[in-house]
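Coming up is one lone chain in structure tokens, specifically the form predicted on its own.
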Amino acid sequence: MPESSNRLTRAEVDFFVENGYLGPYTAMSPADMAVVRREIDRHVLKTDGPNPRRPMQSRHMDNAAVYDLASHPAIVERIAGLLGPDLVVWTTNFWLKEPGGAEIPWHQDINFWPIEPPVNISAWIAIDEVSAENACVRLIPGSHRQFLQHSRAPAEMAIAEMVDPDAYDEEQAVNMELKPGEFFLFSERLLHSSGRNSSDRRRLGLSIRVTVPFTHIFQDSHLHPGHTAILAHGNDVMGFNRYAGRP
């Protein structure tokens, strides 16, 4: 059997350990993503999701196209090279930023999440073309090697908390520009942000949060009582979390 093209090299693993991210990689062509985008536009963005408080969250539970993106081999096989063969997609979230959409300040995702222990690698896959002009994600390499204190963000920001600007050097930031169907991986502690959408084009991406079976997923205010995950790769011998198949 030929070796999977999604298998990480030792150099890629070392880069992730040092910098906290990898990519971009390709899950599908822009033409193939255009088909998926039409499904998302019709049946995800215009409908309520499983979580009544967060309609963009966990749409893998009610839409097959989102489920397929969240469990795509190009994504989960690469993450297996970092976290091992047994992988759980514990949540998904669409990030829609229309023209003029608000800035997301610098933050570490683990500050917000209901998982214990805090083991996670995220994939962020572009549904639309993503550039600096329409507010691509920005990363600070190496910032994942420490936990940083968060405080209240200004009211005009898109999320409620942010890291103190004195804690990082924004000049080190990397713009993660992506074609539709491309994605990157990043640590739960990597500092990242996105600016205001200063273009006339929307920006839509999907974040896919991946952990391991020994992590507990809490049904707190971030998720909802009926939440289910995807056993995306390998096996779960722990039995801590709830799964559902392709909708």
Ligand SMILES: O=C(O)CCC(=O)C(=O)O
The other form holds:
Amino acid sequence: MPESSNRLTRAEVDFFVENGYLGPYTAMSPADMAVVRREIDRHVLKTDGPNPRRPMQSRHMDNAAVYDLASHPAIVERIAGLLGPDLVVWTTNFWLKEPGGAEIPWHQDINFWPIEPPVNISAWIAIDEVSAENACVRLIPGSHRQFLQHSRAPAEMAIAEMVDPDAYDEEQAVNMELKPGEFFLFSERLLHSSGRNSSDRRRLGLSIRVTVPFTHIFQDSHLHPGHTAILAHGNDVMGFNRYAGRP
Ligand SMILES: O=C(O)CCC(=O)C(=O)O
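Following the display of the form predicted on its own, present the structure of the form predicted in complex with the named molecule.
What follows is the whole complex; the chain from before opens it.
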């Protein structure tokens, strides 16, 4: 287990178990993230990436700056305090909301994902400054204790399925406002959403999806043939999944 300042306290572990999220924490300063942002703006957002159907997905495979963010010790060492020392970053995806960008309705990520068993902790790291004005992610604490039914979302929303509003109390929502370089962690079942970006500021974040080596990652519309994961911490004695090194 990590011996560094990234080691979670018992109180942090208990908070995660109770609420389904943790943070925010700092991976790097806003000045250091400005350097990473320049690389992302110049290369990642201007090129297609490895997944022909999802240009914002799996950019850890073709860009070293994204690979480094996805395997950042501040992130993976904290997740090791929750899932144990052997950790697989099975995918990554950018969330770009330009001014006017569409609402993402309340959902649980596991509803959409090709992993079995359904074990995942995500880190959402801010590339831009993120506030309520430019549509930060919102969470419902404690909503991860059940799997909720999803149904079709209205066409103007940014994802295809959502949870029925009767299933949660939006008054309980917590806004995850972040400086560039800050991140939070959340469970694969935690209800989350983000509003329309009604500001004139872009909002860019990266979700880093972390599981354990005994999880099988299937190919579906999320993941293209040839997809590879990162063995971000510890060892994989199971051999179920494919890894590649830093691009
Ligand atoms: O960035 C957003 O607004 C949504 C993020 C999200 O749904 C996720 O990371 O699973």
